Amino acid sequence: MGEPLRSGMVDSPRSLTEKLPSWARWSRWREVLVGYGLILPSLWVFLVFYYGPALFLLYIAFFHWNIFASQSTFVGFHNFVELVHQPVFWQSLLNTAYYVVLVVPVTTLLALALALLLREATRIRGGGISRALVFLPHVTPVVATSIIWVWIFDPNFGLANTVLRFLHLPQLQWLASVHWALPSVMIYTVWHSAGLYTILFLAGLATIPRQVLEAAQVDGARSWFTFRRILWPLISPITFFVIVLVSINTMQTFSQIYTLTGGPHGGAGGPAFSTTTDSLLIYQTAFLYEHFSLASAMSLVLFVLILVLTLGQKFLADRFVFYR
């Protein structure tokens, strides 16, 4: 047997670079500079339109800032204290929590069920068409499809009440009802977004070796046992990714709520603030009431809530996610 390696016998990349001749080191640095030079335009756009506004938002959240004024006044945490005394803000947080608690599990479970069905459909003819139909709602514009769903939820002539009438069930007011307005938005959101997460689950299922499932079938494992003990643990990483992605997107939902509940002319967020989520209230506070500092404080609160939720999910993932 050879002599074991001693510390210092393996050269570090930096020491190897120092051993190169000067012309080789210059060539290496030139490649690095050229690489950064090529991505610099994209980085500049990213810094200007992403990090720049984020830092400016952090700045004006602690100031009394007016877009038409040349000076701003430092107010410290006054904007956050004012939020505490705003009943509409607390209502928006409750609506956001209600929206997230229902949409996230329903979307995740529906996407997983569709992925399992489409996985079986690949064995028959037309499986590709089925995938395209499932993914199609996600690639359609939110505003355009929301306008169609406004007609679907119309209490008098909408398709939803027509179906309920055909089934001899009580008809609903849908978007015109305080109790059914937000669930109506949830139905649209699940319909529009489930296709994307279905494709992600399909990608995760495709990585599972078929030999594992065949071995379970040979051993006499039933379908539920195979799913519970084999499929579910093996796709737990993609499940965690989907849950985090759905949670973040759901907490930032804006377009469908704004369009379905009336937009600028129909009192978006109604009726009686029943669909006013935090994202919608941020928009209204900034661009309708022109209180940009208060809207920035709301944005920071929403950011902290998303961060806490994501970290909590990460903590649970360390215990329940199985990485192969």
The other form holds:
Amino acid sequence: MGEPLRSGMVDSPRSLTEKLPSWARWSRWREVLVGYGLILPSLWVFLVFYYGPALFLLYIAFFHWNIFASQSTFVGFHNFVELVHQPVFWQSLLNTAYYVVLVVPVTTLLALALALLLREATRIRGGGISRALVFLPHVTPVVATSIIWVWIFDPNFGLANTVLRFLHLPQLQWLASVHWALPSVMIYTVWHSAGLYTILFLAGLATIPRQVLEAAQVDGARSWFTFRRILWPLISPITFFVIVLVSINTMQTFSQIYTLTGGPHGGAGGPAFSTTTDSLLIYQTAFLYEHFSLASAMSLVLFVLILVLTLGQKFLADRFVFYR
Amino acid sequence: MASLDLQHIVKEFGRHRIIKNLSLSINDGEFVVVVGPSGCGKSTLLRLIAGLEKPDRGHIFFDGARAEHLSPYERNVGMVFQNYALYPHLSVFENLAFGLKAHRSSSADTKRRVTNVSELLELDPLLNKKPKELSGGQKQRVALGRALVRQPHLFLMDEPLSNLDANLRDKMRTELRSLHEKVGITTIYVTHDQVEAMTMADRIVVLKDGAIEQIGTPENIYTHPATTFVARFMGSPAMNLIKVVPQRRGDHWHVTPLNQSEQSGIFFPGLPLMGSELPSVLWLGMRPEAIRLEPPDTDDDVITLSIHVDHVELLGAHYHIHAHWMEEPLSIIADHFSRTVRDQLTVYVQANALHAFHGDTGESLMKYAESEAIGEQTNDEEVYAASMA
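Switching from the form predicted on its own: structure of the form predicted together with its partner chain?
The next block holds the full complex; its first chain is the one shown before.
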């Protein structure tokens, strides 16, 4: 009697094949079947809409594949070689790098600063509302608010130039300028996404025990010293998380670039390819020029770039992030 | 070193008045324990003294100088928090040195001071460890060291032992007290544990609902509790408190538990004869350890009670007897107890070990005895007669 009971308590797959009474074996199998039955619906969604297309992408990146043609030819690395010879591909990588290198630190630091301010604001009246207001842009649809920002960036009547005029600063052509179009998109992106990361930072700050900060106060540490020596190290896991998240999101930015730089009127990515980032180029190559294989090859390159960046961040994180 | 004066302190959080017009003086070098149940405002009081909170009204004086506007650092206090509040990402050395570094102390000076403190508290082998590698007791010592390293004038401790297991708590109690003997820093220690208060304090402040219920030496608090609250709170098991009705019988008072026949009551020779002050219902108080199973060898008055034993617990050196005296539950602590003893038992209490408290306000009637017993008895009797008329 003791034997089956003991093996029943062992939590390993082997216990399934051990000699159990048939009723016990059946009840274990039933448990397993019910478990798989429960995850099956969501597993299907993942297979059909994530892993399936991803594997298919891997396949067509090495073929000459056309959506209208029934047959495809294996071309090896030909698509990648073609990419390297396209100036616009290099331009898109540069644009993406420029975009990521500016948006990631600005968004992260702004979100951190807002979180520190909001943490203080909760002590006064209306503090909760200010938190909601900061988060609000993130819940608005990108396409809708991008159109509003097209008006804000209007060189003649836009709010942006009105503000510059008010400050007696030179006015800009914004989205119409080769130099300012991408920074305009950056401004929009920071506006739209900073709220989300602010909330993440607030959550991170909330995990720091109040007594630790009070101990620093009793120790006579001033604000900057407390931030530098206590807050900054203790929220480093959140900071790392935010940086990874912002990096991935910015490398994949599409909607606001498409909408802000002429989506409805065609010709997104301009002027003169100055806002053509890799994800926009992938979209245009696939759906405008119907060169799906080339677009797939680009996607693969972008995937590898994001992977390398994230692994690099992980490597840095292991050295500088403090996990409690 | 510092003396501390609190005058008419009021602290409110929203509509809640946490500290109600509290005044307190603490002498230089004293070890004062503030004790009370949770929610009585004792931690808030400590935070007000530390400067982590500002009083809404009243004044705080450090060595006679106003201090309400000073930061905790400027007040030069060292504080030990309930859950230690060590900086989790810093080593023990860096934890100790944090306050010194925050004020640009030279590295030689920092090292010297940290070394002094780590020798005092035997932290040397731990200096390179992170807080999560330490045991509760070790964390506690690091927290103490961090508070000590700046040589504070005032040492504040907020339930420092409450997260430790019972054995370690006993050990740390002794260590804290001997540390106080060594460094002599004025210490205010907050706890809800009456044992800590009794064993460590020079003076105990019993706090209830934001107001001081009684201040005194441990002996004083234990032998002369000012209210039923103090009587219940200090001492374990708590003092037996029985609602009784007093009756005059000649020169003495006779007290009978509520709803019992007058014949069943007991004499209470210690209760002062001061008619008008005596309410119609009293609390009769007896410490469990004042009740004896054998008649005490004394010339003083001894009261006998006929009790019914319910059950008996062995507490190591003592027995805790749960009993009934008439309808009233009664706790007794006895050194010896024979399990063959019958259910019915006669026990003895020295009359001078009885306490009496006002039936409504809970204030001790015994302290009146000390101050008013000198007054002429005839006068008291007249007042009493007048009040009864």
